[in-house]
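The chain below stands alone and is given as structure tokens, in the form predicted alone.
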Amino acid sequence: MATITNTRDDTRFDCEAGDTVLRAALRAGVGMPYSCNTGSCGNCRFDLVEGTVSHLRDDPPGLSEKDRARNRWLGCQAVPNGDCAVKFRAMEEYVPIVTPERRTAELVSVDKITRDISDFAFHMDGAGDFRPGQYALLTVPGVEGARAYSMSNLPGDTWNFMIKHAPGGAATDWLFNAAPGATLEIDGPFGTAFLREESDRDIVLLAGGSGLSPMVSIALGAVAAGLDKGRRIHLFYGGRETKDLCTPDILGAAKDKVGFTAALSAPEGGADWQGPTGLVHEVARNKMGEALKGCDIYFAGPAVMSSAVQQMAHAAGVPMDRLFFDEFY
């Protein structure tokens, strides 16, 4: 076990063998900034003052050559080789509400949702808490590196994940060929784009592809907390063709309490599609109108969608502190 010292405020925390600086900090209740947890966003960069670390990924997108020259590393990828001194600014908003834990989980069921998205249910011993909208890291047997997937249900001893099959992707190939009884490691929860129950504003949820998973969890959490009694909840889901569609049934008993709109960006010729056509954020903007700027907006999907949603929200007059998302790119 290594001891990590943050020279910025002289705090210390332990890091178990094989764990990363970021995840050790979060387990210790230290608010190290982060988002994706997979080396892509760069939000968890830190200065290495003393000691040595090794990166899980040799060439993570979130670290530039300039960073390397300055002896900067990524907290989510850096595994200490011994005691280290680092420097980063801890922030209160990143202190976990629920302490992340590593557990062994067993696959109990797989339910197909669209042509390439299925809902995977994993059972763990003991109740597992998280906040709707958060994600976990799944370590698939025989596959190097953990993958981040968002939960689609409410907390309990079974965590569900709506996962999109990426052809040729080692992790999703394993998952989509796994049978009930298969086991893997789940580490979590992580993420800061979770449901804010204390807000009194209406909720707009925008989902593209497997970004559906955290949006469903937030919708279920909002209904479970009784927020539908004083606030409107809108879920917009965007797919490309009719094979990408899902129905309000994914919300279970909450489907009558959440407004659900599916949109197609490129419906195939001859398709009998009567719903809205266009990118999901455009459909939401057109349907919500001026009311959008008075809402809390949660969203998840491809990087290009995230950028487009932020631009749309800015143009609509939505304050940035009412946008909630994790950067997985």
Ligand SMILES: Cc1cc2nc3c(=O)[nH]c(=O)nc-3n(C[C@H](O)[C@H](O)[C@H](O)COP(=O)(O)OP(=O)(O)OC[C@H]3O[C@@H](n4cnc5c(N)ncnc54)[C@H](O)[C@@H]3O)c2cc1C
The other form holds:
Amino acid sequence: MATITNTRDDTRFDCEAGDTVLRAALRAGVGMPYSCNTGSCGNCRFDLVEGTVSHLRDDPPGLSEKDRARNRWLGCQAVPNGDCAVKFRAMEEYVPIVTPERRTAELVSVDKITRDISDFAFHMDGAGDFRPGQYALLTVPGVEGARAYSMSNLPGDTWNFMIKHAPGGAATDWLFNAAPGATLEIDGPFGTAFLREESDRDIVLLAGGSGLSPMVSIALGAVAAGLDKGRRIHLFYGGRETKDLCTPDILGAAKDKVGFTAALSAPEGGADWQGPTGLVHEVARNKMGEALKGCDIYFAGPAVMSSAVQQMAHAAGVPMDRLFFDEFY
Ligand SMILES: Cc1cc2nc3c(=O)[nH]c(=O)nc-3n(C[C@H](O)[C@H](O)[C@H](O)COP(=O)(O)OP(=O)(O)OC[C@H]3O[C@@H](n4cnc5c(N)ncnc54)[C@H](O)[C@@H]3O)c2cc1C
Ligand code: FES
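Follow the form predicted alone with the form predicted in complex with the ligand, if you could.
Below: every chain and molecule of the assembly, starting with the one above.
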């Protein structure tokens, strides 16, 4: 166990052996800024003032040469080698509502959704709370570094994840070949792009490919909280070809309470596709028109989609504080 001191506000927190500075901070209720938790975004950078740390990932994309020269490290990758003094600006919005925990989980079922997306259900060792829209870190046996996957269901002792098979991907190759009974470690929940129940605005959910998982969870959470009574909830899902299509059945019993539009960006020649064609955010903008300005917009998908949605929202006059997302890498 190491003690970490944040010299910016003189707070202290403990870090268990093998844990990272970021995850230890969040477990202790300290609002250290972050997003991806896997070394890519750079949001969790801190200054190392005293002591030494080691990075889990040798060359994380979220850290530049300039950062290294300034003795800056990534909170999600840095494991302290002993007591340390660090410096970062803690922020209230990152204080976790549910304290993340590491648990063993057992794969109980895998259900195919599209040609390359399946829903994986894991039974958790100890019931686990989370907010719809959050994600967890899965440590896959034999794969270096945990991967982030967003939950697709509601909290309980089973956490589901809709996962897209990345061609040649280390973690997804393992997952798509795993059989029920396989076990792994799941750490979570993490992420700040969760359902805001207190808002009274209509809800637009934009899912690009692998971003389906958190959008389904938010739709289910909104219906479970009765938000469909006074607000419209609409899920837009974007795929490329007809093989990427899914149906509103992914929303289970909530499907009659949530609007659903599937769009294809490049339907294959000869396909009998009658639905909208184009990128999912463009389709949403056309369908919603001026009403989009008054909505809370949640979105998830590849990084390229994330920046396109932000540009579209800006052009449509949607205030930035109505956008909720975690970058996928
Ligand atoms: C917040 C968040 C939520 C996500 N939610 C989903 C989801 O719900 N469904 C879904 O299908 N995908 C999701 N992803 C993407 C997912 O985490 C993986 O990137 C994807 O499944 C590819 O993993 P792979 O191991 O199969 O592919 P690979 O090509 O083997 O690995 C690629 C990913 O792993 C990361 N990586 C590589 N080495 C390491 C390492 N040593 N330590 C840590 N990370 C490493 C890379 O940065 C890259 O993101 C999410 C990503 C983020 C950041
Ligand atoms: S690099 Fe650490 S949270 Fe993204």
